[in-house]
Amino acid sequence: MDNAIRWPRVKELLDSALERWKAENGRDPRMRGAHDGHIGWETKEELASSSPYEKQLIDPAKVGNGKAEETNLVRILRGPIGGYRRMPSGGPYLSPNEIKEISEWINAGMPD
């Protein structure tokens, strides 16, 4: 039986994090203006091409080969990197298990 994490679960995790942030902060985030570049995840292709601050969230060279922990997406979800705060800014943050699911998805080649 295939137990691989699939795109709908990753989108659910990211959407849930955004909804928790909205509930805690009482407003929609200013993601487009605050991230100086494109960021989004309506599709996995959009997530893969997201490059806030000219930092690609998912480097294609790190997909499907056990290097998900090196992607900017996983790194910024775990903690601050290169002067940028852990995301989502100020929390609430994804749990270690939720981040692990995203990492497993990237390591599995980002399956649909």
Ligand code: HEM
The other form holds:
Amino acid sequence: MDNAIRWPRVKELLDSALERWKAENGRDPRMRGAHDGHIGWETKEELASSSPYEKQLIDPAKVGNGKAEETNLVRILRGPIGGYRRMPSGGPYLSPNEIKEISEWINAGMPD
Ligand code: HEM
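After the form predicted on its own, can we look at the form predicted together with this ligand?
In what comes next, the whole complex appears, and the chain from above leads the way.
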């Protein structure tokens, strides 16, 4: 388990994605304003229960059982879903390896 992806790494990946978005766009992302319904990741519980546009980011039924690729979080980091653009909107996007880390973390049961 020493190489396992843990929550601080996932938070770092998401935080740095927003930092890159900010650098590219020259302003803070309006996360509250842009997302109908709560979105945030101060804690992993907050991330999991975030549900912008009624799309829960991490459905508990898809945690720890190889179904991470089916979560709305991983899906929208990889491409558009249900009429919504790939996120973060307009990019820069997370790299395939970064998204894979998040996916592996969910498949590992979201360890602290
Ligand atoms: C199911 C999940 C999500 C949905 C349905 C969703 C939907 C949206 C919508 C409708 C907008 C406004 C229109 C647009 O700019 O395209 C938006 C903006 C944005 N979203 Fe998401 N989003 C989701 C998840 C995420 C995640 C996980 C991130 C970060 C990793 C993210 C980052 C952003 C950013 C940076 C913006 C631009 C905000 C601004 O213009 O100030 N979104 N999102």
